[in-house]
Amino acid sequence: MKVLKVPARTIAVFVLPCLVLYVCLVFMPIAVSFYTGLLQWDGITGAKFVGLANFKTMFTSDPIFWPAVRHTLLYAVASMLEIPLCLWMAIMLSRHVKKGNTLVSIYFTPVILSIVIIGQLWKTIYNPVSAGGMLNGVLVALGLDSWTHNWLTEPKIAMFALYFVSLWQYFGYHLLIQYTGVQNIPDEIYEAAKIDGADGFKADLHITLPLIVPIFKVSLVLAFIGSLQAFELVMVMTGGGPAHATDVISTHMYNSSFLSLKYGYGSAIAAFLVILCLICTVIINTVMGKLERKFS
């Protein structure tokens, strides 16, 4: 096959503008955020260079920071729990449902709704019975009065209530990804496996799962990294309360930057979040890369 030889200068003409634009839009704000994290600054008046003081305070004397990190990581891990279920449903829909596309589209509906709308909807559902809360109302109607809670105001429960809403919203998103991956596996492979005696669960175990690993990895990375950046849903439903019980890294960053007017400190938290996302992405890619090589 002939390889078209293109001069390096021609490649640079087409690639360089996009590369410069990408660096300016992606890496420059990150670099500025890292630098701002070295300042004692309220975002308005003069800034004072304090070196790593903000990072030292963040790691050693901020009582909200480490709980927020724990909430964020749990949020991210919880978001990954539904992906195996999505894969199982994708396989079932692909094998046994004629109009699987229609069902996947219905499951996808929450994804296209605004997070603000979803937050307000679930706040209403979580309300006490006296305020018309549907969940508590159903529990009372079933005689399960002891199961009723103030879902968003009890510190030990509020975070789990947020996890559930996030899982509900993105279930269709990951189902669509897994379903598309399963649909793209050629039927000829299954027909050949059927001749060799591999059908049903055995075919899924030895064909579907190995071939779906790259798609599974994409879904895991999107779920995990997206959850590390969770902000809107928490702000709409709880604002980080009660008593910081639902604070995540991004809400703590927002409150520090714009409510406490510690813009430099908030930038330090943002820098930590960027590093955390990079580390988690590398870990997931490494683990899933080993799985891909194992099954290839």
Second form
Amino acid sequence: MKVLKVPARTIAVFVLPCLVLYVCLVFMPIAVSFYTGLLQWDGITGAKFVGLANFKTMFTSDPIFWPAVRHTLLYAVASMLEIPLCLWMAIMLSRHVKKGNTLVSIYFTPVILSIVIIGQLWKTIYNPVSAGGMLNGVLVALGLDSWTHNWLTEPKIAMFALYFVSLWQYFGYHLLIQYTGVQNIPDEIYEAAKIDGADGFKADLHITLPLIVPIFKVSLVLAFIGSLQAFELVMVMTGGGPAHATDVISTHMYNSSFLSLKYGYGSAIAAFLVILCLICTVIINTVMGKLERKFS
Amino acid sequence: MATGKRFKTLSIALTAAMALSLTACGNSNNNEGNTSSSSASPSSGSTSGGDSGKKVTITFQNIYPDPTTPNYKMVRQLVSQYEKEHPNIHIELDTLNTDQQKVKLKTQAASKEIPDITMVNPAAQMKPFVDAGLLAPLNDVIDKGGLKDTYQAGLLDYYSFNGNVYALPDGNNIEVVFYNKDLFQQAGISAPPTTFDEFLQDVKTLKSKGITPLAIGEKDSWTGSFLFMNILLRTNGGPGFLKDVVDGKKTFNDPAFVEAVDRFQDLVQAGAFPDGATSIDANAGGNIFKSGKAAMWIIGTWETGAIDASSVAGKVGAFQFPTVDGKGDPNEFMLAPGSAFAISANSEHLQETKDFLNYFTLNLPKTQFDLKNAVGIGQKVDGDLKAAGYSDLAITVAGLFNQVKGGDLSFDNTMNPATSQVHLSSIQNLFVQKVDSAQVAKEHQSAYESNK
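Next up, the form predicted in complex with its partner chain, please; the one we just looked at was the form predicted alone.
What follows is the entire complex, opening with the chain shown before.
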């Protein structure tokens, strides 16, 4: 690798501004947030240092916290399960469709739309028949009246209705990543494989899959971390309701800080979320790293 | 060497460009937080003008974002009048909707940088701001020009702490039942109900005719609570339940509270509310009534003007919330003594801001009267509503005001925020599933005890 012959000072000129900004805008707030998590503070009047009491409440006596964690993790897992499907679609598209790019662009459209718009759109689709909801309307038209639901307001269903919207929105995103990955595998390799007698599924198993593992990993990490931080969609569509049935970690954090005025407690939840993200990233990286080594 | 030098120059130029683009980002972010207000960031505006002693910018955070409402026009009219009379003062409007403003103010308060004028809610909700010393006492403001005497008796008490007034309310409303006379007639209901059983019967009749009995948007959970508290006001036999809880004389396990939960569930079970009520926000909930799709709407009288401006204008009447199981007095209401204008104690132009607020509030009643929005404001208004062309509904509502014998403030104005949130989601839960009322009471009590 060629090394740029530039004095360290010059490099510093370019790197430092970003580094300083990064430390100030990312690490300092995280540190401050961890500290705030040790306070009993309404965000306005004086704060009281209470040590780990907030964390204790969070883990032991907050009836909303663990369900919120469960909702979040379920969401993260669901969004990871979506990715093999994206990969399969990507392989099919690149193999059987001539103008795959156009289709991928179409699938990508929801990603461009703002989450608020997506949320409003799906809220309307999920509406009860009386309010002109399309989904229920179609079900009634098909004679499946018993299948209709108040998708966003029945506590047992609402969370899944939200998952679906999010998976739908990001399908195109991951499809695009996987599709690009598949396209980047040189055709010569497949031709060589064909000569050796490996075609179709066999070629995918021995060529596409191993070569796509790094791309696959990128998708997984993005999907997982993205869903751990899920916030806007839930806020727009249900606000965490009805009665916390769709609360995720970030909405619980927001509600605690700004509505219940327990700023310190909200910060404790934020700290938990940061640690959870870190742990999950490490796990995914380790597992995928092992897979990569195995295949290469 | 020459290339090295050129490189250095280039790198410095690039860094400068980077720095510039970063500041540009910062600015655009500021504007974004500012939503609809026209230009520049509010805080920088107020700091820049002061030192020269000439041009002064006062930031006025307000909650009147809807251009079709009289309040929106009122603020702009008064501000432009004032600016005309005081060319050196510029009033910067930071206009947000209520929920956004609440959150923005809290984040601003956390960094002790609240706008020169902002809006707060009474009693328990504004107490933290007062305790933190963020709000300036306004005693000198209300003494000037006889402003104090324009306010209705007792109203300023909700905004007073330790003998100082800290905010001046924009309204003084009560909660009533608005009803669509046409839909009542369609369902064959001849007169508004006076007891809860009649009310429940009417709900069932309306429902059987395919009419949504009660409009509500329960995604914003305060709406359900506001209605629920009306029932509690009755089952408790009068106001003061929450105060008794705070004073330790009662707990949430009290029969009055449990009965209120049961009665509220009766309403839900009778199908009183629209399908999927908990996914509809408060505005959209109101529109169900204002577009003639629901027969009743239990809400504050601040909606009177908006109803008159909607498609059901002329068909709407208002009545008191009925008695429940023979308990309570219909002339006791849920009271909503408004949102109120407060001044930042750290304002750089404290005197100018105080002068402006004094002018603003002194002229508010007349402006509201001219905009046909005087029903439910917190100050006394001179003038004959009928002669000024107010609607029958407005006159009915004004008549109900005259019958007010007392009442309660909403739950979140009385209780601390943490307990309030538990209450709000607990009531929201009643909309989606049947719950043991004793359990609801227990949940309230333990939330209250752990957040005292």
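Positions refer to the first chain, counted from 1. Under this definition, the rigid core comprises the largest set of C-alpha atoms superposing within 1.5 Å between the forms. Treat the numbers as computed from the prediction; the structure is a model and nothing was measured.
Using the core for the fit, does the CA position of Val13 change by 2 Å or more between the two forms?
-> Yes, because once the rigid core is superposed, the C-alpha of Val13 moves 2 Å or more between the two forms.
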